[in-house]
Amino acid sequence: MTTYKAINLIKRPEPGPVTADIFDVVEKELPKAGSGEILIKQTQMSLDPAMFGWMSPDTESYIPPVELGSVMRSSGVGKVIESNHPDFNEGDRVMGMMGWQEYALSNGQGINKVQADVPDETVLSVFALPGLTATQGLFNVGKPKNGETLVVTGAAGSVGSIVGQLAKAEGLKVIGVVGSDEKANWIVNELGFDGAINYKTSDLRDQLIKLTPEGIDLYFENTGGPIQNLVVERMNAHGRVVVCGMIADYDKEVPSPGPSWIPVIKKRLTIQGFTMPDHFEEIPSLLSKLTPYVMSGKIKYRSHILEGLESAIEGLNLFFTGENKGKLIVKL
């Protein structure tokens, strides 16, 4: 019987960097697809900041935590190698939640066929969680309007970079917050952002004032950190804040204090958190919205490829160091 590798979560992470002892690398026997099931050979696997929440013991989050002793949760892309499901055929390329494993047995729930003729890297970098999250958050939560000013944090990341490019395509002025001068140059010179702020510099308020002379209408929050308070201070009346991620606090035992509610009242701001699991049934419509932008060349991306299943363990810490350049992907 052929075997394959999988990685189980066996302990909850402590505050700070992810350590290998919370995972267990196991060998499993390759299963057969039963009635109504498909067997998928995963080719590339996505690493996402949301994983830190999935590993935590928090039972009041938007999605139940990964059960200890079970395969770590993740999305991926792969090929159907065996099918007893009416909606899938052998050879279909698919994407969806597959977990940290080389093969995935599924009943088809949460699995979608890849329609676009693009590389696996593009699927995970654009059409999977990053692009879906960006599309849902910007259009359905943020409701952008031509001529408005958008500030997006984590702007060189997989979600933030797509948010900024979609907003530019819709006629907004876009300012990105990043963690290095190299990333600032990339989003401005390659992606077409109107400006960039390196949050590791000391004059954040002055930079923000200079780059947003007419204030800020829309704030897409992926990271948290000191820039958050400054952005909220510069929001215009009836501005919208889309809260998508808070990577600056995921490894802290006590989260940092958030912005004052006084400007929220004075400026009648709308603040909404959102997560993609609430919108999985909307994936076909989100892909229909996103695909024309991608196929017309309005969305660029870069990916950071790690080799081999076990590289995912240490790869998670790249989110904290900021050393990754682009969408984090594990090639299997």
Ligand SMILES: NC(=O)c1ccc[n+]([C@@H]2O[C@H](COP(=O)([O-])OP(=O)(O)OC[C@H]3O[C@@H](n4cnc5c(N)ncnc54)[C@H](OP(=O)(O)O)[C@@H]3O)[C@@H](O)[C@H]2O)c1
Second form
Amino acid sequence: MTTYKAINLIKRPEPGPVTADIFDVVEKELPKAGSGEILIKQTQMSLDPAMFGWMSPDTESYIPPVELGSVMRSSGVGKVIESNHPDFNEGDRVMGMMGWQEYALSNGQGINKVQADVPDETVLSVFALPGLTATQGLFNVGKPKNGETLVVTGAAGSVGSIVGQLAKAEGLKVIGVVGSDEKANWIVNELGFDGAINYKTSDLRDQLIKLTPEGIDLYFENTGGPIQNLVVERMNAHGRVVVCGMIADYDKEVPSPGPSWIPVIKKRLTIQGFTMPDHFEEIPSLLSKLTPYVMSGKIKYRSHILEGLESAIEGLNLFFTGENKGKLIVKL
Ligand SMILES: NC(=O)c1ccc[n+]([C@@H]2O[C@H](COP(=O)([O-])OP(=O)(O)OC[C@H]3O[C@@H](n4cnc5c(N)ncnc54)[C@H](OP(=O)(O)O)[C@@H]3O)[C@@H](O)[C@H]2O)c1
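Starting from the form predicted on its own above, please write out the structure of the form predicted together with the ligand.
Let's see the whole complex now, leading with the same chain.
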């Protein structure tokens, strides 16, 4: 009997770091693809901060929680090793929701063929969730204009680093907020951001004023945290705030209070949240917007690769410590 490993979610996480006891590593018998099904050998899987929401019991969110006792939800890249599905052939390279498991049986729903001849890391770091989120959030929500000033938080992360580079390519002035000097150097010296602020240093207000002498037109929010109030205070009239993520609050029992709404009135700000599952139908058009920037070398990225299925469990905590340098990926 051929077996493979999978990881089930068996408890909801408590506030604070993720602990291994909420997961169960199980050994399963390798299934056969039935009629209309494909069997995929997953090669790399993506870890994403969204997983904290998916593990929580919240049924009011944009996607139902992962059911206890079932395989932890995640996206990944893999190869079709058996197909009884008219749209897939053995050997096809595919991406989609496959879960924390070495093999995935699927009816093809939510699984797409990978057309581009690029490494798995590039697929997951650029063309999958990070690049799609950056493209949707920046262009369709933020509506950037040449000459404007953008502040992006989580700026060395997988979404934030692409947001900043796309905005630079569109002629904006781009300031990134990060949690270490190493990340600050990377976004300025390697990615070409105009400035960086390490939110773990003091005098955040002074740094922000110095780096945004003409105020802020566009705020791409990935994290929350102490910089948020300061940025909202410095927004220009008719500024836009794109609310993509609030990782500073994901492990907290009580989220931090938000900024005052008074500047929202005075500056006539637009604040808009978005989540990618609403836009999965638009993936082809998002990819056609993103791809030329990537192909012309305007988008650099780095991937942080962990080895082996079980490394996903501890890996989740790297998001909170900021030890992930780039897109977190588990190689299987
Ligand atoms: N709306 C959507 O559809 C959508 C889709 C994808 C992602 N997102 C959101 O976008 C955000 C970024 O996701 P990502 O995949 O690109 O992750 P990421 O930025 O690659 O990794 C998360 C980063 O957040 C930073 N961070 C952790 N705790 C923080 C805190 N208390 N204050 C400030 N920064 C903190 C850390 O970087 P530092 O070292 O800089 O602190 C960490 O490396 C997340 O909030 C995620 O939930 C939303």
